[in-house]
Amino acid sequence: MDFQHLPKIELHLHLDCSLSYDVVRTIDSSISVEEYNDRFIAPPKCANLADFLKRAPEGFKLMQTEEQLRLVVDDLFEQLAADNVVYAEIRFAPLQHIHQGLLAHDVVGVVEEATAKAIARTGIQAGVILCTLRHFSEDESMETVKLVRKFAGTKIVGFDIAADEAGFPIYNHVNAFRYAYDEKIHCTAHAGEARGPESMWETLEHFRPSRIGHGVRSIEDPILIERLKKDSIHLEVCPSCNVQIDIFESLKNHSVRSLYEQGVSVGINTDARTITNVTLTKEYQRLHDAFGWTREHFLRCNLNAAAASFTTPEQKLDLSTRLESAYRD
């Protein structure tokens, strides 16, 4: 089944760990072919998250300059249309990104801009979600919400949380994700991947968001399914990456086949394209092999993340309709 013509809606799409082999030629020509199978790309399994996240660094050390930050944004809206995802949220630490003396505000200016420009040049619609980070200080992650709260009503949509969960507690980012709540910022957070259902309530109880990155060990608790289900959190789910830290074996015993079926809304999303090498066309072709997923399977899918989407309620009824059109004909 051919899944490339049929349009896409990705909402867990990380930027510093989704660059082409083109575009890390142009900062720094002496990367070879060999060197960035290396070091950007993990192998099919790593032994957990943490290993997984070894490669991210080599993404954001790229991504300290202006021109750099603009380069990554316009490589990636290319990858997005040779995949034909009509939307995208895009997300990015950008404390990461101030190590050659940006200041966060400016970071946070040039790839809002840069989404800005990329949308009226190729017709995708995205939006940019700003990520602290679990071993960031409480400091840093209201640094982080903050910059949400001063960009409002541009391309800046939202507020998560990232990186190795079952390293670090909650407790440095409570406050951040109560500012978020108060201040009515959408919210996501990683959570259910490294660690299990207790990760889940734990986030669902603090940080109050109405989507949760990954959360596929859900399906460890029926309890916390009806709560899913109950309150309409979304699952971003990334079943390759999953698959790629041994959360599960392999893809056919990946839950989101049980998720779907008990009724949880849930999204496939490829998370990081580059480390993980995986197109969403990949994802669904891969999915379609597991679990024999059809037209309707996706588009199931793609309207749960439409619904679930930090855009306006006129783009999701537009992007719904496209997509019942798309995937009907």
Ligand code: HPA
Contents of the next structure:
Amino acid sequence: MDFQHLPKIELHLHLDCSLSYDVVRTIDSSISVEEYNDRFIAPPKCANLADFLKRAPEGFKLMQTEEQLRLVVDDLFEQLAADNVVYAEIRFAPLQHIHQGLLAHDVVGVVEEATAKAIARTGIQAGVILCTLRHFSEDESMETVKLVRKFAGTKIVGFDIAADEAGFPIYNHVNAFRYAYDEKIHCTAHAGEARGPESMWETLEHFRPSRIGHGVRSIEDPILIERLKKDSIHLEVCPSCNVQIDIFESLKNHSVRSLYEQGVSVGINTDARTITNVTLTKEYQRLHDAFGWTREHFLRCNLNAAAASFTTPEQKLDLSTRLESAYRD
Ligand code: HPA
Ligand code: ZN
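One more: the block was the form predicted alone; return the form predicted together with the ligand.
Starting with the chain above, the whole complex follows.
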């Protein structure tokens, strides 16, 4: 089955963890392909999430000037085009890009403008989500969510928390998510990946997101599954990354199949294209190989993602109509 040509929605995708070798070489010609494979890509099995995340600085170290940020956005849109992605939400943490003198506000401005230009050039629709990180202070989290507010009405569409869920608690970030809730800012949050259902319960209670990044360990708690269904909380599932950090031994043991069958809203994503060395087309192929998933399953996942996206009702309807006609052909 050829999955490449099918239109896809991708809601969980880290800009700074998705640099192709081409863009890395353009930014720093001294990095050989062997070094890229060694430093930027993690092994197929990592000890845990923290081990996996050790590769992330390789990406954001090369994204410290306006020109570098523009190059990386353009590079990602080329990868999205190769996967036939029609709508993407791209996330990154602006405060990781101020190490060579850029102001956080300017970082967001450059990425927003580069995204708007890439949309016009490629026809791929997209939004940008700003991330705070688990190890950030309360001030850094507030600064990040206020950037989402300042850029309201642009391609900046939401707020997220990423990084090491198992190593850092939620306390520093509760006020930022309260602010987001009061300001009606769309939110997602990484949870239920490196920790289990208790992490998802605290995330739902204190952050009140409409989606959860990963959330795959909700399979351990039937009451949590009921809650996700009742409140239509969408799970941004990134299958290969979950296997890589060893939540599941192989894709065949991944909870996404059961979550789908129990009626939870799930979508399929890559998370970190470089660190995991994956494309969205490969993710679809692997789910087909592991579970026999066909167009019907992928249509459902994409319609779920369209409904859960942080875009306008008009764009959601347009995406759903395009998906229905492409998958039913
Ligand atoms: N979890 C948390 N933070 C991340 C991830 C992830 O899977 N990928 C990139 N940043
Ligand atoms: Zn992620």
